[in-house]
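In structure tokens, the next block holds one chain alone, the form predicted on its own.
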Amino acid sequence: MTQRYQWPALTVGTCYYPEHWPEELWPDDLRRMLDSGITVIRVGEFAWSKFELHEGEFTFDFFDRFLDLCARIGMKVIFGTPTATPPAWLTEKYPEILNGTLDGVLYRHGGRKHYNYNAPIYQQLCARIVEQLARHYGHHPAIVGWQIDNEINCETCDFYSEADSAAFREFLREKYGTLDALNDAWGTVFWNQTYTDWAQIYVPRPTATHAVNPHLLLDYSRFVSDSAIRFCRIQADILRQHIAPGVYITTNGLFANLDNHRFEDECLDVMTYDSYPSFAFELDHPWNPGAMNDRGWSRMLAEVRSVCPHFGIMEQQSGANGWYNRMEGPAPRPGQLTLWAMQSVAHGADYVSFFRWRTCTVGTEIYWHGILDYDNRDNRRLQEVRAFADTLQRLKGVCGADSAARVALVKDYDNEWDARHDRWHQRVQQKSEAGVFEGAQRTHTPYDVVYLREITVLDELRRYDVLIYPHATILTPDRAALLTRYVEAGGTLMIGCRTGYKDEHGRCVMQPQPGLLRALAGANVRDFTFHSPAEEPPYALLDGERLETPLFNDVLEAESAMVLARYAAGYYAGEPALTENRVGKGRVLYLGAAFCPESTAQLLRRVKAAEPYGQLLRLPETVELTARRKDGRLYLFLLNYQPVPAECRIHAPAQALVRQETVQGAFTLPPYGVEVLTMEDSL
């Protein structure tokens, strides 16, 4: 993980697009921004055309009064690259360079995103503009950071052009060298695929049916992957070439069929997220009180913190959500707007940048609100981002800080590509990504969320007593080692059902469940099943008390390991649904299910992880606990989500910095409230 560039001091921004506005109005808003706390503003990101009208043509007399004026007002820039939104003539010119379907329908001109990465003439275009603003723009005194293009793999992470076949066959001809290592690979024996010329290779395309061989979609996220990276990359090293000293680079994710932390190493300096947490409640969604709605968005912000541990927040919700032709979403309550700007302050962003400032008068975004409404006049949004600026900086301590968590959720890349396309192993990712993440949430237990990668090594696990690794369908022999030693030394590993039962190509191997881990296990899978519908809910007893065993049942049979649960239902009823290995100085549990909250609860709670911050504070379920530390300070931030107040209880004085007193005993946090707490860091 390589983050080259920390913000030194919490940083307030806003998004802005001097293009969308009177000239006239430029200096009145960035001074009201200032006077609102916020510093710095994105622009560019959608301006090719400010730049180059014609092919060929360049001017930048918009630019540079607008950029002048912000140098002398005192307003820093992140200044965007604008490759997401190619102009009219280069598309008509150029329809090479558009995306298409899967059934070959190309894209057409007149919304954002709808290029592909690999025409070599977009990616000529893409970098003369990129090189002509570097050249122009790289030392102007009001830039601190520039965006390569906006949201990678936004809109569609799926290319179906012409260039994306041509691209993909040279993609395989590296990792492969030769058809018969494909077709071994790609099991191309089945229905009769084999390839006997590069050329007969495509990116997916429409089968009778409706199915693409599963080896091809695999490599195809890895290749869709590759291309986003390479293309930006092209983006970064010509900036890199042009920019002063200091000013970074970044971009705003995490989207699918993306390696985002690859992405960071070879294009960024820092990564920067967009946060919009009242998709939640969007109108056409079903609403469901009981769960964790808004406070879910901060399953992402963990995923974020997994690339970059102080990242930024490049769009910040600030008012509703809403194109014309689809997502319509409420306001922020007052108190939200706040909320879920300190829910990302509180999971490792040092900077906030809320979008935008004033909501477009034009367009398909007309209905995605900004700080100011159409009208320009001030609101209570922005009375909110004021006291929020006003907030930070009682909060300067925090920056840099880095997550307390001693639990983590273990992810790879192959496991994530493998879910999006086999259903099998979707319904029970999903399933247990948001099981761990609630249980984990209701039990204020933080956690963060590792990716193994090839350079992943036994200290960044030991950071944690608590691995977390749901379904590693695809299992590699170098992670299975990794994590034997991992608990060979110490930590405690909890693996569920669907484990090990396919290589890195996603074939399915000829050995007894969990493959690699079998050793480790100390059991292995003699039969499994889904969870039928015309049968009661399957459940087990774990020291006498219901253990939630939802969805998939691996029927375990226990070797060297202790079993700890069994199944009370079904016609596996008697056999074990839980096992615990003991391994040098640690342990696996072994769950023959999907994980729930219910569940995770009860092993965190069994293995001593569940509450580590118990004995300093008691919080209602509602409340969520997120811990930073730095500097021998722990911080730690509650969140209520809910529009009632909620009632918490801290055992020991603390400082509180948001209402700036010292609290001790019972202390209330209000509708939407939030507060930081700060103490000695003794744990």
The other form holds:
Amino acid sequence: MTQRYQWPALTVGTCYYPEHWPEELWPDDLRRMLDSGITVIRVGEFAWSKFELHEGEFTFDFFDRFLDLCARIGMKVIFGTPTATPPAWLTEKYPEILNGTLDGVLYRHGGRKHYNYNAPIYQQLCARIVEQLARHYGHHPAIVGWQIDNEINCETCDFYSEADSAAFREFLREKYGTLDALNDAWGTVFWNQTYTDWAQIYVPRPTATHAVNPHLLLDYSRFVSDSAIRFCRIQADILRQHIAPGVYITTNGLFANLDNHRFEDECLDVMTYDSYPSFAFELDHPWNPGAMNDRGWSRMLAEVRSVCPHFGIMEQQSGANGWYNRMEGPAPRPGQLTLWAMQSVAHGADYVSFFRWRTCTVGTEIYWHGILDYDNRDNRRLQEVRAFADTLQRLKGVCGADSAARVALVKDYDNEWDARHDRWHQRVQQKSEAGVFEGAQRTHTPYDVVYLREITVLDELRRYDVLIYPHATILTPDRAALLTRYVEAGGTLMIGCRTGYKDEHGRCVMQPQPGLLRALAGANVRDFTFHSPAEEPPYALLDGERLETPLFNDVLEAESAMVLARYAAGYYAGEPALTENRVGKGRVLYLGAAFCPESTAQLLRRVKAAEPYGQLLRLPETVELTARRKDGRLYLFLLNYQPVPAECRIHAPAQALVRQETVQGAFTLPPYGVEVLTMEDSL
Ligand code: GAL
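Form predicted in complex with ligand GAL, following the form predicted on its own:
Next comes the full complex, this chain leading.
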């Protein structure tokens, strides 16, 4: 990951759409924003027709007026390239730019993100509008950054147009060189799928089995990612030629079928994310005080941090959400807007921009509430934004601070994409990622996410005492070698069931599992089974305590490893469920199951990685703890997601930056309350 830009100070922004409002409102809006501590706005990302209402005729007067006003008033601007919403003339004249469904039905004008990345004419027209904008506004004094498009791979991350099939063939030709190599990698011998001409190959299409060759699907995900990055790269390269030095390039969101790390390396200076924690509530279910709910959103933020350690939030939820036809969510309760914004800062955001200044009165998002309501009066949400901006002034030292986590969840894109299509893999992956997150949360163990990439080096892993790589069904020799070096150097690696049974093409290997990690784990798999939902889930016993072994069980056979736990139920009762192998200065724990919150907590305690700040703080399980560190200081964020106060205890005096006093002994977090404690970083 290459973060080329960092915010010099914690900064508050909002998203503004000058084209949605009468011009008379602009000056008042901008002044009220500045009065509320908002110093940056993002504009323009859906406004193509304001610049090119008719093909090839460019006008800039509308945004000239707006940006000049911003410069006069002192508002800074992130300018969005408008390619997420091609104009009506464009899609009408060039329907080949449209994306469509698997069945070949085209997505028409009327929504957004209806284009595909590969139509040459769309690439040309996007390049042209971006070049026009970059030449015209590249040195505008109000502009501090550029956003490429909007939310790459949002709405859909699947592409089925003719242009995509043509580009897929090129991608595959480059990757495999010959059809023989492709036929071999895809196992086309099965069901007589052998290709004899590149023209016979398509992106996924409907089939009688409702299933497509799984090896093709894996390459298709890689292809979509590559297409998205190449599409954005065209814009990034143009912007770089024309924009002023010091002005950054970013974009927002984190979506599927996209290698976000490569995306940042090739196209962006810094990444931003759109944080809507109320998506994490299960709206159809009654409020469950024990569930993660909005706290669960921290999982996404940890993912963002893995791409870009000091990221920004381009869209921070500030009101109730809802399109006119779906996605209803309640208004944030008093305090919750601040809680969610601080959740972002706690996880690494140095820029927080609220979506949006005022709720739109027209269009699909009339219920996606901004800070202000349609009536434009000051309200409690604006007060919270103002107070949040004031609080950030007191957290100055946090800007640019790193995560202090010593435990990481390990992922890689091959397995991410394999799990999109492979149901066996998907179920254990989803269960374990949620389980590891929740187990770490409940034991107040800050955790990061680390992606293994071709360029990952040992030092990136050695920052962590413990790595949990739950289900690397696809293993490559490079990743196995890197993990071996990590363990030899003293790390603790935890792996789960289904490790190591596929190669990079998703073909199953004819070796005992865990394949390439067998020697490191010192164990192999003798038998395995998925659990039928009708069965009582088996469990194991670890030091006399129940160890949950949900969803899928590998029945292990220890080689050089010790057996730590044995199954206590099922037809394999008495067989090994958890082993530990000591290698070099480190060890591998091999759990023959998916990870759940309980087993994660148990294992983290066992390896002494749980509760790293337990000596200092006693917190209720319902409070989230994150830790950032910089210049010899530690910043501990405490976040109370509950509508009731949380009683905490601190054993040594610490400065509390939100309430601005020194705390020691018992102290209370108010409902939805947040505190940031700072102290010398002695751990
Ligand atoms: C984001 C998007 C915004 C707006 C918001 C509310 O995904 O970037 O443009 O649509 O959601 O739906």
